[in-house]
Amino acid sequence: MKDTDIKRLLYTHLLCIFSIILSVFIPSLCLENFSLLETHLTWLCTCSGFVTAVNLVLYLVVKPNASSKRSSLSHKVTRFLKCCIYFLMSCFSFHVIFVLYGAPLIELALETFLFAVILSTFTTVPCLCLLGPNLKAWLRVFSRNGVTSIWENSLQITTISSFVGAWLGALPIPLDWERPWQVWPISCTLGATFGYVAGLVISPLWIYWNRKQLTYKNN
């Protein structure tokens, strides 16, 4: 494992994180009273937006999984395709776990909608970008000892730091505190946020403690 892949993924999250940062000042410079608590529906749609932009730009110009074999245009848009397919999959899915587990069904359908959105764009968003629509790919990354690569070990991480900081995020809904942000899903979208952040700043740095006991089956 070269150093220069670790500075390269690295230099990759740093850029995430700072998608995650104009998605808060950016629209706030165009749009009035705008803030993350009381237009927080706004500020999810702008940094799932921000932050899928980036992740598609970065892993088109780093190519972490780039194949010897060049496609044809028909199997580019097919492949592009699959990815909503997939995107809007699991949005629908998160939705629908997130009412099971408690979220109103009807009344604030589209705060856990969008929450799904960005909850999806923290965590399937990566893996389209890196694996493609594969769920073998996708089973064999997420499974033990199945990843061959800097770049699926750092996927691994970021997103179950989403996924559990999403869930540390809806502890303190019950609690009678009475704080805005207390309000469904706010909490859960900024600890999902935190969680995703997290996650960036970690990945690369447990990757560089442990670069001399991790090996890859294609290294």
Given for the second form:
Amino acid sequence: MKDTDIKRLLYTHLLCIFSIILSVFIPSLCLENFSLLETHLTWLCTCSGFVTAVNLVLYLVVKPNASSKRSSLSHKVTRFLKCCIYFLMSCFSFHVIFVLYGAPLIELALETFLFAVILSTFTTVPCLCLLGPNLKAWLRVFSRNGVTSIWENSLQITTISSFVGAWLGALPIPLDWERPWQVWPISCTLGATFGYVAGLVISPLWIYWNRKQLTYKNN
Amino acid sequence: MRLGAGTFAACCVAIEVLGIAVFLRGFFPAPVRSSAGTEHGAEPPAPEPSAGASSNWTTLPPPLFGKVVIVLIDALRDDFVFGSKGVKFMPYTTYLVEKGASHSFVAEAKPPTVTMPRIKALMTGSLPGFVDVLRNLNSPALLEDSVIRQAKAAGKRIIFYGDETWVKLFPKHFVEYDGTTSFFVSDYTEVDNNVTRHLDKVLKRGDWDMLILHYLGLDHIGHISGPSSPLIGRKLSEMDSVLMKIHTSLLSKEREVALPSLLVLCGDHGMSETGSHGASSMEEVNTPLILISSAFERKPGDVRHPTRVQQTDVAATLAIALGLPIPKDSVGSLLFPVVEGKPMREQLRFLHLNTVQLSKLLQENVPSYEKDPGFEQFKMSERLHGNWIRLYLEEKQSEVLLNLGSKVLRQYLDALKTLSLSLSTQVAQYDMYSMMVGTVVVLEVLTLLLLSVPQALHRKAELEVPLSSPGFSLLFYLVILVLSAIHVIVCTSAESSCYFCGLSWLAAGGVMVLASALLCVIVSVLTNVLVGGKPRRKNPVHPSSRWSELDLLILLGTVGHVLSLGASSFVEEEHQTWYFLVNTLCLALSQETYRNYFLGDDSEPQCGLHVEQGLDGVATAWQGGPGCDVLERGKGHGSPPPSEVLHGSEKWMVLASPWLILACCRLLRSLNQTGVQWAHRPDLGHWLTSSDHKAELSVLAAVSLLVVFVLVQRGCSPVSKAALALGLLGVYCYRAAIGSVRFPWQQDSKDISKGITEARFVYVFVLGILFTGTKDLLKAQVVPADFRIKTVGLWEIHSGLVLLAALLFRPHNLPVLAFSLLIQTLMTKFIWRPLRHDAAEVTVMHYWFGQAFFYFQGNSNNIATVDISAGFVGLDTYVEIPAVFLTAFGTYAGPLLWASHLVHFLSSETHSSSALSHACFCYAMICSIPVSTYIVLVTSLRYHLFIWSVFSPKLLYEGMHLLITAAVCVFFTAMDQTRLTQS
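Swap state to the form predicted together with its partner chain from the form predicted on its own:
After this comes the whole thing, all chains and molecules, with the earlier chain placed first.
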């Protein structure tokens, strides 16, 4: 593993963070009375779109796992469709989990679903970009000694930190401060976003810090 | 002395219960109460004292004022009226204070400076303690004697506009009212306009005797932006104009009637520099009190400075002003300037009435009242008064009489002051010394428990308790000496009453010996750990003791929950904490099952708790998890890796069971909305209990009882199986008899009885099953070879408790019981057994689920949610001991059932001898950590705004929970002992 790899990782992550920041500022230019809290759903959509787009672009440009063979167009299309199905399924299963955690079943269903979408954007989309619709690879990456590159390592860290952020985001909901961001699901989406950003920042640093200890099977 | 970990833990919890009891006694001082009930309130007023000749004045004096208007402005601080702000923003009031016909005072409010207790203090004249809340458990209405109650009894018409707390405190006392809610703190204009809009109409009508207005806006502004906000000035001007309007209207009406009217302007509490209130700083305690009436006419040049009085004086003054008897529990004294203009005889009469009432209260509350200086002064002034009356009756008006009268007057005023002071020091103060003693004992026990964790969770589950280590005897006696010295110093110097000082010397000495013995034990254990710790570290006991995610979650969850108790919202919504933790626990378990069945490696993935979530839907597509491989987590019991391979349906059940449990929890959660913030949301429980849905409720109850039977019967002996079936049938019959469910053939429930017979029928079976279980346990003691008998016995005890819970639960809560048994079965079969968690983990999981079920039942940390009806099941009248026992069991059924399941599970599943001791130790520890932290938190938060409404009820719940835990631990130890004698 070279330092250039870590640098590339850092730059891509900075791009991702940049896209999230853009998603806050660009809509306020185009749309009137846009604000992060009041028109939260709009922001969720734009943020999800921006992050997905950046991830796709990075995937096409950087090609972290260059080993993929050349394949036919139909193969690519089926692969893409599979990815979409996986994404949707992850959205729905997240939605189910949120409801099990106590989110209202009928009211605010759209809000809950968009929260599921944004959490999927932070977790499933990078997985799909990096690993493809391949469950075996997913399981490998998320088991203890299964990572084979710094990309997978950073994927692990960002995914976990997004989940932890969303989990921690639920904590302030019962407090009686009556702040606008305590409304379901705003604190959770913000928590997930902060978790994701924190993961993006931490993972290159962590990898850089531990670069001596980290050895990957394939590299 | 060597002790088993279980016995040790049980002893520790027992000592902790003692400590908590002392703490609670100090925290909730006994209130000063008149023993005469409020019901038979028509006590004749004390006659005028007279020496020799009999006085003819035995009735109550006539009212001084025709109409009384009370304008209460929430959070009105004294300097808002008397200070520079008052001059600037309240010109009319300032004019009245300085030049008009008025008397002004600074009334001192006692902490907690919160609205509800303050209203009570103003109207009853007593100092409300928390015990009041307990006394009227279910109804928030004020049961004590108050000015309002007396006025209503005297046929006065009272009108109220303002904070709806009044409407709750005095239901049906007002002929007309409009309550505004103090819920929306950000609203400070509407809330006052809703009061003022009635004014014109009411003032014009004049068909009332008492008008009470409670303005909330100022308090809301304080909470939003503090006392120096520009909004305050505007609000004060508004209040000034309201006052002017009322005053001019009263003055214009006064010409038509004989008696003058009285206008009272007061605040309930002040406002700190940050705008909040609740504590005891000068800004929060000092409130203005202005009495305005044309009767208080003064000559120009008569400067009256506001004098300091107590807030409790208002009740006595109002009662005298309206010609009512003084509320029985009032500790206040009459504000003398109010009656100053009256003839001497009347003045003395008023003062006499007040002193008699206070001295009566003193007699009832202080055992050595005769030595009280106030009482002596009272006796003397009464004698002087009698002499004066004799003189008065003999010879009319003279200079001598007047001089003598004013001497008697001064004597009375002194007596009043002393009496009032000695009564109010009885309450209103936390008894810090008792609280400290309790806290010290509890914290010592907790430290001891924490220090002995490594020893107690060791394989042998035994620990050395150096009870009689002679090396520390010197320390022991020294500590005793120091403690008794402190005791003597505190008790001799304390000006307020102290429970711990009131104890007999033997009891207090016992507690001190206990505290110092505990200290010595801690010191010796600590030295043992420090000295003996190093060699043990070299050859670690658990070579593979890596923390799994589950352990991490358990640790973090416990710490997080304990920390959350410091925030009032988290205490109010504690159920959310438990639901959240239990859900996360289920996800962690699901992750563990996936890891076991798919990855097949004993390494742990670094992924968090949720990683496998996304895979749930696609798991069916994945083929190829070669059997299971159990983690090497047999800390206590070196369990061999299991050779059995689960296959087919069982494997899928293992994978699906965490999700099933999650779904069950979600259903239960929507059964009872509890807490505060979301309590008003519609829930299934309310839907079911409404009379339109009786059929649905009946079906649900029947199905739940059936599920309970199916799940419970499998472990029972045939006899108890039959008893259980009959018992559950009896439960349904009982509910049908009292009319909450109905039989299909029963069309209209006309005859609703109390269901005594049915309930007693069930009690017989409960006792029968419990008896069978005990018999089996005893048999297992005698015949040590038969291991199964003991398991069956424990299960029978469990099922007996289930049957009792089924009887006590309201019908819409029966699904809670069914689901609890279902989850227990699922967990036992598919989680704990295949995954081989160790005893400590299983114990903590049981505890968490027990807590969650406590709230699933509909409980909360509010006293009002205790289901008292459980105490009346099968009883004709209220019998205290069974009623208390049944209510406690009904309330804590969730934790208790999970604990009894834990005993059964551990003694049937594990083959290690120490599992039960480990479990007992863990259970004791995990219960005592929150309690001990909480009492420290409560002590430091004792002047918090919500101390009475939120923290104190929780404290009571925690105390009760600890008592229940002690019972559970004793049961554990008993079971453990039988095991020890077997082997």
